[in-house]
Each structure stands twice: as structure tokens, then as C-alpha cells.
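Read the single chain below, which is given as C-alpha cells and is the form predicted alone.
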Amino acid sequence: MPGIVVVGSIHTDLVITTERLPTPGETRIGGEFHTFPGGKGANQAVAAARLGGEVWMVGRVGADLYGRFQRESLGAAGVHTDFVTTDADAASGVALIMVERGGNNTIVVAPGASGRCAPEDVDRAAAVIAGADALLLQLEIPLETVEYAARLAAQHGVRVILDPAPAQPLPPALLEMVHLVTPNETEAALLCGFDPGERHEPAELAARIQQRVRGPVLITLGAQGVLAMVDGQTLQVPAVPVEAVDATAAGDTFSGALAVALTEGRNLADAIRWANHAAALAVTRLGAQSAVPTRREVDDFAGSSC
């Protein structure tokens, strides 16, 4: 069983469904309200655990109801929570999410305790990180902590997989420690120094980014699948067509599945295909961690669509 460490955010998602997202200044009457465990880091951890990895989560929660909810949800999914710190000086992180018919969403995050995740939190998990098969990172915690964790993993030859979301420019030193990066088109544009509103071909973005990282660049393209660039060569892996309900955890499920597949020894193309099936199942369900499929579900779905 591959050992995977996730350093990142742990939030609670407060979700309202709506026929369409409101425009600025508009008030709409929505549909159902749900409370789900979430946060990009915790979502990745749950995905990797449900899909076959032995997973440790490194992060922070507050000493409140949401913090207890988040810790219990991680444990129930099989994630080791030994390195989830309870911060008495901050509220647990929350995300306010609106989801419209068809799965599109808008998200605003109040990081709370996740925003205080620090290098000392990483130090507490140093021995586990040093012996892991992969380290998963995202950008909902302080960048200083992300860099620190990447450096520690790189020093021990541990594969570092970065989902550079939420989108922001990143220092070259961090990217040089990353073995695989998985931006969407907006995130890829920012990594290249472009205005996110500019239109660029995914292959052009991937080529620019690959000059700055150790290994493959995977640009996720939603319904168009994934464009991968390896040593200057491109590979287009199509998405799996499904009827989308909520895209909230699609990218996190993809990252967790990809980490499991690669650490089990699958080649990159097969790993992407399998991760695409996991992400496709996730978007057919409402919520973040509640939408993450099991290993059996993904294997059955991948087999039935071949």
C-alpha cells in the first residue's frame, strides 16, 4: 500500500444549490443547504485513502465544532490524523459554496486555522514524510509552509505533486522541487506570468511550465480532459463523459487518484486515465469528500467504459 502524505487545508464546506449563480449585487432564493467536510488538502487525503493509499494528513483545525467534525471525517475515511493540530487561537476553516444546475460553482474560503499551518506542523511529520512514496500539496495554506514541506520531501527523494490552486504566481525555488504539477488553464497562465484572462493554447502553457519543474506537467481541461507534457512531448487524455452535478471536488479527487496510481507503479497515461474516471464519478455527486468514490467504484467504472 503506497504511503502518501498530504500537507494542506482542512475546511468545512457550507453549500447552497441554486438554479443559476447570482450576478454581483443580486440576491437569489436557493435550494438545499448542506454541510460537508472539505478543504483541498483534506479532500485530496480522503480521495487517496478511499482509492487505496495509506494516507497521513498534516494541517490545522480550530478547537470548535467544525474542527471536531473535520477530524472525525478524516478518520472515518481512513486518513491518519496524528499530525492534524488543534489550534486554540483560530476558528476552523470554512468555505461558502454556491452550486448551480450543471455543476458550476463559486467558492469563497475563510482559511481560519488552515491559514496558520506552519513549518513546525511539517516538522512534526518529518519522519513520515521522509519515508513516504509521495507528498501532495496545494495552496490553501501559507506558501512558506508549502515550500518548507516540498524542500523536506525533495531532500529525501520523495515525489512531490503540486496542485497550484487557488491560482497565484509561485517562486521558482518551489517549482524546482516539484516532480509533477497539475494546474487548470487559469492556474497555468499565472504560472507562466500571463494575465489569466488571456487565451493561450494549453500545449504552449505546458511547454513553458515544464522548463521550470522536474517532471511532467498536467493541465486539467474539464470536459476536454487532460493535456500532459513529458520531456517536450504532449499526450491528450480525454475526459470521461458524465452528467455533472457538482464539480467542487473534481480536481482534488483527480490529484488523490493520480498519486495512488503513480505510487502503485502505473505509467503516466494509465494513471491519468484512471484518475479521470475517479474525478468523473466525483462530479456526479454533491459535495466534496462525500462525492469521492471508492477504489471498487473507480475500478468498476473504468472497466465498464473501456
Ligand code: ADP
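Positions refer to the first chain, counted from 1. For clarity, every value in this text was computed on a predicted model and none was experimentally measured. The term rigid core refers to the maximal set of C-alpha atoms that superpose within 1.5 Å between the two forms. What changes on going to the form predicted in complex with the ligand:
- Core-superposed comparison between these two forms: the C-alpha position of R296 differs by less than 2 Å.
- Core-superposed comparison between these two forms: the Cα of T284 travels less than 2 Å.
- Superposed on the core, the two forms barely differ at L65: its CA moves less than 2 Å between these two forms.
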Contents of the next structure:
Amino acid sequence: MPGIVVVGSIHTDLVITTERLPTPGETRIGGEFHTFPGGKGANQAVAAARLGGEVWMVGRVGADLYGRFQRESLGAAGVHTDFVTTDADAASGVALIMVERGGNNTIVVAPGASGRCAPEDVDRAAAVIAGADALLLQLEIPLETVEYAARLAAQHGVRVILDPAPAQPLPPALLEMVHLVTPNETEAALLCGFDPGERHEPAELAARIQQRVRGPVLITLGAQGVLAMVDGQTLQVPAVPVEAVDATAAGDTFSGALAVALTEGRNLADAIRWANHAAALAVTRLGAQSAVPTRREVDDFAGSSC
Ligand code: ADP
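Right, the form predicted alone is done; let's see the coordinates for the form predicted in complex with the ligand.
First the chain shown before, then all remaining chains and molecules of the complex.
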């Protein structure tokens, strides 16, 4: 079983549906309220575990209801939580999400304990990181901690997979330690120093980013699938057509699945195809971790095409 460590955010998504989003100062009576375990780090950990990895989560929660809820959700998916620290001085991270009919949303994240995830947390997990097959990173915890974890993994020859989300420019030193990077189009544009509104061809973005990372660049294109660039060659892998219900955690499921597939020894094209099937299934379901499919579901869905 491939050993995968995820260092990242652990949040709870508090979601209200509403006919339309309120304007500033307006109070509206909404529809249903849902509490979903989320956070990019925890989502990737759950995805990798449910899809066949042995997974350790490194992060922080607060000493509160949501912290306990998160631990339970990670544990139920089989993720090891020994390196999830309970921070007595911060609330657990939450995302307040409003979704209007048609799918537009507004999201405010209060990172709380996730915002205090520190190099010491990574140090506590140093032995499992050093012995892992892959380290998964995203950008919802302090950048200093992300860089610290990447450096530790790189020193031990552990494959580092970075999902550079939420979008932000990154220091060259971090990218140089990364073996594979999986931005969406907005994140790719920002990594290139472009204005997120500017339109650039994914292949151009990938070519620019490839000059800054060690290995492949995979630009995820939502319903269009993935454009990968490896050693200057592009590879387009289409998405799997599905009836989309909620794209939350599509990218996180993709990253978790990709890590499992690569550490099991699949080649990059096969790994992307398999991860596209996993992400497509996640898109057909509501929520973040609750939307992640199991190994059997993905294998059945992918069938002989992988
Ligand atoms: P993010 O969620 O990080 O913005 P994307 O929207 O690019 O990332 O989605 C990540 C992956 O999820 C895609 O590469 C694709 O495999 C899958 N995916 C996303 N949206 C759809 C969709 N509507 N239909 C099928 N697959 C999808």
C-alpha cells in the first residue's frame, strides 16, 4: 500500500443554499443548511485513503466541536490522525459558504488552527514523511510550513505533489522542490505572473511553469479534463462526461487519486485517466469529503479504459 503524507488544511464547510445571494446589509431566509468536513488538505487525505493509500494527515484543529468532527471524518476514511494537533488557542478552520440557485457561491474561510500549522507540526511527522512514497501539499496553511515540508521530503527523495491552490504567486525555491504540480487555469496564470483575468492557452501556461518545477505540470481544466506537459511534450487527457452536481473537491479528489495511482507505479497518462474518473465521480455528488468515491467505485467506473 503506498504511503502518502498530506500536510495541509483541515476545515469544516458550513453551507447554506439560497434562492439568490444576499447583497451587503441584506438578510435573507435561505434553504437547507449542511455541515461538511472539508479543507483542501483533509479532502486530499480522505481521497488518497479511500482510493487505496495508507495516509497520514499533518495539520491542526481547534479544541472544539468542529475539530472533533474533522478527526472523526478523517478517521472514518482510514486516515491516520496521530499528527493532527489540537491547538488550544485557536478555533478549528471553517468555510462559510452560500450557494444560490444555479451554483454561484460566495465563500469566506476563517483558517483558525489551520493558519497556525507550523514547521514543528511537520517535524513531529518527520519519520513518516521521510519514509513516504509521496507528500501532498496545497496552500491553505502558512507558506513557510509548506516550504518546510517540501524541503524535508525533497531531502529524503520523497515525491512532492503540489496543488497550488488557492491561487497565489509562489517563491521559486518552493517550485524547485516540487516533482509534480497540478494548478487549475486560474492558479496556472497566477504562477506565471499573469493577471487572472487574462486569457492564455493552457499549453503556454504549462510550458512556462515547467521551466520552474522538476517534473510534469498538469493543468486541470474542469469539464475539459487535463493538459499535461512532460519534458516539453503536451498530453491532453479528456474529462469523463458526467451529470455535474457539485464541483467542490473535484481538484482535491484528482490530486489524491493521482498520488495513489503514481505511487502504485502507473505511468503518468494512465494515472491521469484514472484520477479523471475519480474526480468525475466526485462531481456527481454534493459536498467535499462526502463526495469522494471508493477504490472499487473508481475501478468499476474506469473499467477497461484504464
Ligand atoms: P479545481 O476544482 O481545483 O478548480 P478543476 O475544476 O479543474 O479543478 O477539476 C479538477 C478535475 O476534476 C478535472 O481535471 C476533471 O478531471 C474533474 N472535473 C471537474 N469538473 C468536471 C466535470 N464537470 N465533469 C467531469 N469531470 C470534471
